[in-house]
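As a starting point, one isolated chain is supplied in structure tokens, in the form predicted alone.
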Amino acid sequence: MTAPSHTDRARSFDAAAAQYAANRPSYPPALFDAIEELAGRPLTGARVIDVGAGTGIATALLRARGADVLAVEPGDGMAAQFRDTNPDIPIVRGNGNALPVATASADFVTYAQAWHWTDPAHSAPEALRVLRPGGALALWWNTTPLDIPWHAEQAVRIERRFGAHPAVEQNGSGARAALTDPTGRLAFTACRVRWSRRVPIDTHLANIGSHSIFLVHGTEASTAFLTEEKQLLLTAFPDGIIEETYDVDLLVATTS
């Protein structure tokens, strides 16, 4: 099988938008505390452009924090799910490489699990264009820590079948992409926040199955793997409940 392209993987989420919304992890309050601390300003009352908003998991949390949020999302399926889930939050179609937003109109530009789908040669200057003086660009990813034994074992099984684990794959890669800032104007400060959630095994499997590396390999291959994985997890977690652990890798850069 030909390796799926970056574009194929980016587009794969539209067909799985409902699965994504129902099963993907959220983000802890400590993440938003860290964003405010590193940005040196509160989210409450701030104008935020949340790019690659997907189904709105992060967007809704930014809104709950008191921000005035506009979502930007390129995908048809994801945007439709966003509107169903967050009917009171405005959303426009577009992507980070060419933001459909006025110059100097935002206090924050945020990317939750999305910066790696952009081309920083375009998305970095676009973020700088949209931000007001003193504004902040915040990028973050839920990543899977490999110091948790069962996570590490599962990552090996996934890599053997499909390639790098979808959440492990982001470990460091998003940061490296951001830190190779083509503008030379983004001095990022990094922070890591660990958190966890307890979920049924089926929720965990639906979560990992909503990642692009599974979606692009097709239903048959993904279902076969996830069926095998369920039996292994039930042996390790006979009560059917898993504690998923995440490290949120956060990067924040402020403008002058």
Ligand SMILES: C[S@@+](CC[C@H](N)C(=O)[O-])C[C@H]1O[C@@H](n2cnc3c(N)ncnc32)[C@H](O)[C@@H]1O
Second form
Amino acid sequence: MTAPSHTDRARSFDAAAAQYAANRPSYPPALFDAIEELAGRPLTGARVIDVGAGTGIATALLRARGADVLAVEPGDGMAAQFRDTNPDIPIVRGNGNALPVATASADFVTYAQAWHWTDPAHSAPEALRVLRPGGALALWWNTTPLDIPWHAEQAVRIERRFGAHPAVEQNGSGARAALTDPTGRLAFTACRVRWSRRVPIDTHLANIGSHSIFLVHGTEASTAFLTEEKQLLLTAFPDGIIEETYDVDLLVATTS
Ligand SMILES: C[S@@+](CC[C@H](N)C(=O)[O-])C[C@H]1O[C@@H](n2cnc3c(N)ncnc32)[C@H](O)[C@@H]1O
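Switching from the form predicted alone: structure of the form predicted in complex with this ligand?
All chains and molecules follow, beginning with the one already shown.
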């Protein structure tokens, strides 16, 4: 089988937007504290462009922190789900490589699990164009901590079956993204925030099944894997509740 392309994976979310909205993890309050600290400015009252907003998980939290947020999302299915879930938050269609936003109009440009779908040769200068002086570009990813045995064991099983692990492949991708800053003007500061949530095993399985590596391999392959996975997890977690732990890798660069 030909390996799925980056573009196929970037577009795969649209077909699973409802599954994504219902099962993907959120982000902890400490992440938004860290963003404010590294940016040296509060989110309250700030104009924020949240790019690759998806179903709006991060967008809604930014808004709850008092930000004046505009969501930008390229995908039809994700944008439709966003509108259902967040009818009061404005969203425009577009992508990070050519932001449909005025020059010097934002205090923050944010990417929650989405920067890696852009081409930094375009998205980095675009973020710099849109930010006001003293603004901040913030990129973050929920990644899987491999020091936790059950996560590490599951990562091996996913990698063996699909050739990649959805959240493990993002471990370090923030650092790689920073290295690919072609403008040389993005001096990123990194920070990691660990958090966890307790969810039913079925939520956990629907969560991992909403990652692009599962979506592009098709329902049959994903269902077969997730069915086997459920049996293994029920042995390890007989009460059917699982604690998912995440390390949010955050990168923030401010503009002068
Ligand atoms: C993993 S989801 C993240 C969604 C949301 N930010 C969150 O935290 O749940 C990645 C999103 O990036 C979008 N995307 C794909 N290519 C993109 C691009 N070039 N620029 C911006 N977003 C893109 C996808 O449509 C998808 O909604």
